[in-house]
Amino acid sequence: MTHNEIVACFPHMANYAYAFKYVCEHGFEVKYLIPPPITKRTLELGARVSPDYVCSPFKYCMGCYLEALELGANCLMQIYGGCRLNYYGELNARILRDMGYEFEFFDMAAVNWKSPKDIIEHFRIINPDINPVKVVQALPVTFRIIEILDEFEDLIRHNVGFEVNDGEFDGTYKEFLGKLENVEDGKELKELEKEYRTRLHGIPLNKPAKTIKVGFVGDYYTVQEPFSNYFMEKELAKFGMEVYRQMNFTNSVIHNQGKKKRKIAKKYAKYPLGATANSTVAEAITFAKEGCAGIIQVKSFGCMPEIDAMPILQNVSRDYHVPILHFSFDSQTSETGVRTRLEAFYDMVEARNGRKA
């Protein structure tokens, strides 16, 4: 297969889609298909042909992958974390190809990070003709996008509660995802950047002096992708709260903020838990402090890691006399449920903090 015949995709992760795209068609130089908003077809989809006790984030891949096979997609990737993740890039490749796909597969936890020898030879599944000057060149900008995506939803879930007119946020980010995919250089981003960062600011809030802040914690997919959590941050923002969120990809993976992170939880998980339980520890202490009245914490279910935690964030709630509310998600998980809880959560939230609804 020749590059011009690639076609590749990585499953998907809140918008980080728009980074990957602009790496693979200006780095490696191949198309890239940004595959379909997740739904409850992808679920069901990827839930069909996986084993029944792996963790949700696997049958969201799976989806994403069944549905960006449909759509032409032959160069499939997988990311790699500090869990039972980096095992999923392999059995991911074999269930698809039991079921009769081709494809080429790059699967990043199975590269040697500190071989320049090993990455490129991986790098070649991507595209056989590659060439290195070219995806070095593409990095800056490719981070700069993943920058700015934090930036932009950061700046919506503070203030998409009380916006003056409903769907002005989303209207005004939708439009900016749809000229973010087409963007040709770093230039172009930084003047697309400053217009829609104006006018993000710009839209009218009704917002008051006082606000009830909530924290959101948990494991790497579950926290980040938010048809995987039923959309939560949205559901608390239709309360009047601030969401807080410190779990993206550019306090994990630009800025590397994983040290700083165990130190900051050092005092209630000496050692490390696992993928980004550590993480979670310390960014509830961290929201405590900054004054959230209330930490939720969304894992799929059975992360081993986000289960060791969850005693942990309890020492934490007491020491600092925060509420701190847990949720585990599967494909069989309860919508209705969700937001009843949620609904009490704030109730409870509310009352402590003595505002009148």
Second form
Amino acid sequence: MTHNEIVACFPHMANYAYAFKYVCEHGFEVKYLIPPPITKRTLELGARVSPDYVCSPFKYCMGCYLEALELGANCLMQIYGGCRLNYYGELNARILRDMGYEFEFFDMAAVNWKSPKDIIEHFRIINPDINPVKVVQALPVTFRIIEILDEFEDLIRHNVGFEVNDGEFDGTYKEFLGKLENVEDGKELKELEKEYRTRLHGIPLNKPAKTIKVGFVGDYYTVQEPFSNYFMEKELAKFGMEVYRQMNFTNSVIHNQGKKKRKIAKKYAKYPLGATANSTVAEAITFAKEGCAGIIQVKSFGCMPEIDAMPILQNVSRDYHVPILHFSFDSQTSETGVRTRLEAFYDMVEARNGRKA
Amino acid sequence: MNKAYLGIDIGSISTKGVVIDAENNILAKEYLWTEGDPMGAVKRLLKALEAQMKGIDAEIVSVGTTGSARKLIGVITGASVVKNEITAHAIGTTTIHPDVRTIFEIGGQDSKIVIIENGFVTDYAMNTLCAAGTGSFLSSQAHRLGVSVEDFGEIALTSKKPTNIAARCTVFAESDLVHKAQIGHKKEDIIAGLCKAVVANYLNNIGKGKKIMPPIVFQGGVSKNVGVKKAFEEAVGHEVIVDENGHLMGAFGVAVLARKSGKERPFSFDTADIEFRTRGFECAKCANHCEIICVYREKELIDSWGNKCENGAVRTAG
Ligand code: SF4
Ligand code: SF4
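What I would like now is the form predicted together with its partner chain, since the data block earlier showed the form predicted alone; can you produce it?
The complete assembly is shown below, putting the previous chain first.
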């Protein structure tokens, strides 16, 4: 039975809100609020109530929660990971409660995922009358949504820099997202997916046979949430580069490649560095081997795992003769500085690539 | 009439201009303070360069701009090349020192390192966060010690036993300096210690993990300080080259790029007399509140930027 008074909300991360919405509404049978798109206001609101030195994902989440609470969300959620993120849910909830907000909080870090009993118990936070069968039934479509999002975004990443008509990829994709929001079942999804796959592939391109490829790596949040990296993938594409990124929900949640990546990174990093750091190293190695002209690591300011990955990345850079640049983001990062360094990055890879060709 | 090329580098502290001929010879050069007014600074710069160009049989056919106000000044001067300062510095330096491997640059408010292999940039870093390694830090400390920055380097060279100064951060360095002066360290030792501290700070921050190979060229305002130059040489164990026009390398580099671009557009020093205005406002169409800059020539809107999306675009007439 759908609980009308429960309004669930996950903080924004890329475009996965559509998957969260589907599983909440069709699996947990509660309403889902897609929070307003992240803006400068989101970050300002979040930064104001967060510890100054905490990494930026925390601040973005706080901002999203506040904006969602304003709009009537009353059941907030937080994910978990291989670093201090595991404490974030607890702290998020505490700060918000101290501010006087009332809400339920589903913290994935608090769940013992090996015990079905514990899982169901925690799921009852979201909906006390939960029907676990419904949740299980909703999963295939939820996962499919994620896979389609990632597939389409990969396609855009590789081609948007070469579109003949400016803005065509973005426009088409936006239209797709608008329809995805109200998808009811797998059949509808399949039709929608087919239609837009054809349309996206049909967008006229002006792509040379040899392009400059650039690999994009970094911490889980910053590499995936475009606002938090100042839309860097788009900026790189605008220079006329093909952008490659491995980290997404498909490759981490649905088909967890963590083990495979740790193996690739083994020569450089024997031990787990925490969070996505080993993956970052592995992805950089793969991109270097596959002929990327340059690699960019983005990370939240103060992200320990990714800081630890930096010197390792420099070894990779040396061994494979591929430049690797690091960008760090927090609420104070100047857009002009990022822009300047990005332009220099383009000049650098372009000059070197021209020489090789 | 021979062809000439103008390069302008507008930073937050200083503005530099260079005019070169087709063989990269410098025909005119100028360096002045930006004083928080990039447009005013460029007008003064153009006047000064115009005066130097009197009697030289050359005409500027292409302009390049770099530095933090490169875009704005590029619009005003009708530049054919607008380049970031990292690339501009690298191009300028490799033009004069083709075999350079490392560029150190310490300016008034920021510092950079650029690593070059076979004439191509392979790595770089920039620091704008901490003042401890920069020129403004050195001049404020010189002031505190009652010596002028110009004499600073020479005094440092007379020291036999540089004082150790904690260089991690400006605030610590300052209090440590006061402390060392009180317990009786000699002035020249403190000054030499400061030069070492600046170098240590630089190498530990932006130089971290970089493969520093000779030849090394040292640029930026602080490169004029022989004390810092010597401290660099001791720290990296190689000779460090400082050349007379090192502070102009960004402007020179972008002039070279303007020449190589092959794009020629008429330019007149009279630009200095045209009234340009910028107007900034906040887009109110969403919570991003983008700051949009509009540039006007006389009354006419000639360019605008700053909007993150199409909804905030300001259309220029015509
Ligand atoms: S991976 Fe880094 S940025 Fe992400 S939560 Fe952990 S410390 Fe913060
Ligand atoms: S330009 Fe676009 S993103 Fe920026 S404030 Fe206006 S509407 Fe929002």
